[in-house]
Amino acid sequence: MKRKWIIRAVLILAAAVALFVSARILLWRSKKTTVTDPEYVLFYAENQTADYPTTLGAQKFADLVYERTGGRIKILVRYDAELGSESEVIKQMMYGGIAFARVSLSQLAEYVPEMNVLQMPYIYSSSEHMWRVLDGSIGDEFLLKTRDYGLVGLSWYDAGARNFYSTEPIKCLEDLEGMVIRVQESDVMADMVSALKATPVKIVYSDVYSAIERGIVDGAENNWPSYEAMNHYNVAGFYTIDEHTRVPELQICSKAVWDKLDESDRRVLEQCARESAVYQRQLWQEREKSSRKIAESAGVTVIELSKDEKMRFRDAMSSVYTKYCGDRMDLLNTIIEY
């Protein structure tokens, strides 16, 4: 009797393992049916931090695709301007070199001179106002446009406004005088600095720091999520809320890549980009608020100008707006009514 019933157990476990290296089996199967080996691995340049919402932003379109196209598109996100500074990643893209970036419509423009006229200074009354504008038509058909300079424009990220920030409280136009401001490589951002009677120097992103701290520039001009995560507070403890530019960000593809997808994936990856967008937008607001108390935390003087002054820097800006859009001011009336 005793050997029946371990004759019986030995069966019985004999069946259990035979049923779950079968359930293994159909399991890896499954599995290959879904995700294979990618057909191609593509790089994203991104020039912040890890943790920032544009790279989190772009990690979120790369998950998504991979998922979309069951694993034949990889996307590697490569942060901190690994890949170069955003000027040398647009000409490399150019070519082919990095199929995927996040960049700066102030360096977009540089290449791409039809996008100015998104970017004037104090063209764009709060956060709503430009998002009517870049999610209706003039902002699809800026897009498109990127296509002529060897891109595909994907989606727009958020960037929040651009304020000043210095080393000595900047509270009318009269106290930018004779100022030194780090402006980004942009001629449009350099000239805006121009006519409110500062200095403008381009300097790379990742050199801000050491700029002010040595006293190469006496401020720069960013948002709040930029200004807090490469501590500039430290050496530029006055923050001046002037909202001069809201300069939104776009998600761009090599055409060189773009032209040897086919046209499914083509769709994935438009469709991942808008999705990523919506994403990257929530985190945005979220870390605005986020770095807008570290940085107060850290002692740093926010400065809110009137709505007088802020129509008094505005008013200075005529010239940058002839020089830019002269034959596009129907254009930029549009936007400013829109």
Second form
Amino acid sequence: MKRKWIIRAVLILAAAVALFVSARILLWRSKKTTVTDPEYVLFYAENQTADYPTTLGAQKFADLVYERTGGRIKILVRYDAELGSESEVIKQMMYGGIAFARVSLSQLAEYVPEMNVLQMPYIYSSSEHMWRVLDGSIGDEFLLKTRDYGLVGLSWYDAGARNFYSTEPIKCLEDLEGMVIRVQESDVMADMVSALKATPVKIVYSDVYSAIERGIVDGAENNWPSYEAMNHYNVAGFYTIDEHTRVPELQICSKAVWDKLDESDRRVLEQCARESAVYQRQLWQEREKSSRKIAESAGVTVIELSKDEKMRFRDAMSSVYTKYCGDRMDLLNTIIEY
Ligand code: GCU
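Could you drop in the structure for the form predicted together with alpha-D-glucopyranuronic acid? We only have the form predicted on its own so far.
And the full complex, kicking off with our chain again.
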């Protein structure tokens, strides 16, 4: 009798343990599929530093997408050009090797030549002017145009105005003559510098500091935040404000990746990219000011070109307009007057 009771107790205990274990497994699995198990893990390439406005915008995009897909799409932002130079990244994206990136339009236009018209020198009178163009139907059409080249344009990020900086002051057109100036890996930028009678050298962004330091170039051109974030102000102490270009940035997705996603996920990506752009543009305003302050307090000499001198720089651009927009002069003029 006693033995029977012992056997019953052991069986009840075993059943309770089995029930407890299977309940834990079920709980663990359901947690795993709803929260911690992404369906897609996708890389995002960025060539700026961790605290740069475009990198913070990228992280905002990744966080929004994760939240709105309930953790199904996880985007890993890799900054400091860890995934390669902009040009290498764009090429890989065309085949689906990297899912997302933020790139400078100058670099993208090397692969999507229609974009060149948006980066012609001296065409925007102000930041507001450029945003009227990009936030309107012209900007939307250009985002769509990327699809012909294996990419999907998602949103526009701000990169302010670009100016020259150098080891010797540039106060007028003649000062540029004979100088060696670093440009992006972009034909338009190289031709612009040649039209100003300086010699352009194409150098990847991450190598600009050492090229100036070693005297390979006399200077470069970029916006305030890049000049400061990459410490170029330590090796090129004269910054000439001529605002020759406003080159916006784009958030792009690889079309090979895009085509695998369903329609609702694509809408989420588009919406999150646009929201991250609003955030990035706010950060940009603040960073432009703080970067200038940092450079000025480090002793940088800021040179403001007079209106007349700026006009001389602009007048030198007609050959660039004809070469890159000869067959699109109507569009160029529409943009200038927008
Ligand atoms: C800007 C832009 C970068 C680009 C760089 C350059 O800083 O944000 O994406 O690489 O210009 O001059 O190469």
